[in-house]
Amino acid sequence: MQKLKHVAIIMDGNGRWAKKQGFMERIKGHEVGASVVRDLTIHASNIGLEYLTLYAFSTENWKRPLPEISFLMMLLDKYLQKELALFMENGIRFETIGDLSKLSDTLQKRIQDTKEKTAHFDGLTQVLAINYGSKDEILRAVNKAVECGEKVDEAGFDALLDTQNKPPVDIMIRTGGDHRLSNFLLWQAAYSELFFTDTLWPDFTIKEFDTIVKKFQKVERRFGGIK
């Protein structure tokens, strides 16, 4: 049975499920997608998953209209407000990969304050990929790399990513069906097991995560090499 460390999902679908139930604007769609992280942090930890990492807010989707951006961000500061206690009381420690300098200095405080209240757990880690791309992360790694004036190799340049320290991505899922990685950790992922679903994030289910963590635990894994 393969050992299962890392899980990282593309949350894809908030607002073509929020146009699809009847609803006027897209974010009815953030607001129950907010609700299905937390239901699937709860599991995760349960289960001994050691990272989870979710694609919040892409370094591409400040093209998106300013009213919907401002209100993800409001509802990024909610959920860290309200979640603090769920964190506190499973063992669950917060953190964040992406460049969060062009976030409100309010959020900022709001993001290192939560994860510095959950520093010293050690069980499930949520990680929220906020203002992330991964183009942009291997640039900001390349550049660290220049200005040590030193060749790097694999496990140097690893160190110098955003998930310093993280084990590489075990499984990838993709919501909303769509089949692309969307600028979501391609490094890490070089030998994550992909899977696409259809459904909704709004509509995902800890039924439909654990059928995937079942077809992951079948697969051989062989990194290149041969059984």
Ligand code: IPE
The other form holds:
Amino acid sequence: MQKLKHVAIIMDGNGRWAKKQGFMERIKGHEVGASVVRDLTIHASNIGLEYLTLYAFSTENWKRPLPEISFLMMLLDKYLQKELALFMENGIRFETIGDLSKLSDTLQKRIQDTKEKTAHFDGLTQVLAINYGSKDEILRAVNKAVECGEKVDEAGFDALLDTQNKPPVDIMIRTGGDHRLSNFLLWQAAYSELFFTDTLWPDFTIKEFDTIVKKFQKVERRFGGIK
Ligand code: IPE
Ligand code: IPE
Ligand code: MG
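Can you now output the form predicted together with this ligand? The one shown was the form predicted alone.
Okay, now the whole complex, with that chain kicking things off.
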């Protein structure tokens, strides 16, 4: 059976879910989506997963209307405020990837505070990708390497990425029906098993997650070699 350490999820379909439910505002989908994150995080912790990386806001999502962006930022702040207790109770470490410098001071402080309070835990690490884009991350890493003035090898480059020291992504899931990576973990997903589902993120269940894990465990991963 495959050893599973790291699952990454592109949580897509919140807006379409809200529309389908007859809500006037897309934001209702984001709100319900946040509760799915909570349930799945508890489950991931219970099954002994090491890393759960969730795409919360991309570098491209700034193109959205300002009220939606403001709501998403507010929701992130509210989520962290509320979930600190969950992290503490379940021994979950909280980390982020992405360029946080563009976020408000209040949100940056909340993120920092949550990281510090959970840094000592060694169970599941929940990694939120906030203002994250792979191209941005890779460019920042390249520029760090250039500043050092030394050539880097694969391990050296890995260490310059936001995901430094995290294992590569074993399973990459995208909900919402589209078959693309939307600038998410392009380097880290080099050998991920990809799973696409039509389920919209607010409808995603632990049962569906477990079905994906079961499929993953049956896959023969060759990494370019032969078995
Ligand atoms: C994903 O859901 C959440 C974020 C990008 C923040 P969307 O908001 O993209 O929902 P759809 O894809 O428009 O339905
Ligand atoms: C990807 O979803 C980003 C997140 C889930 C945060 P998008 O809805 O932004 O992706 P595209 O625009 O369909 O590629
Ligand atoms: Mg979308």
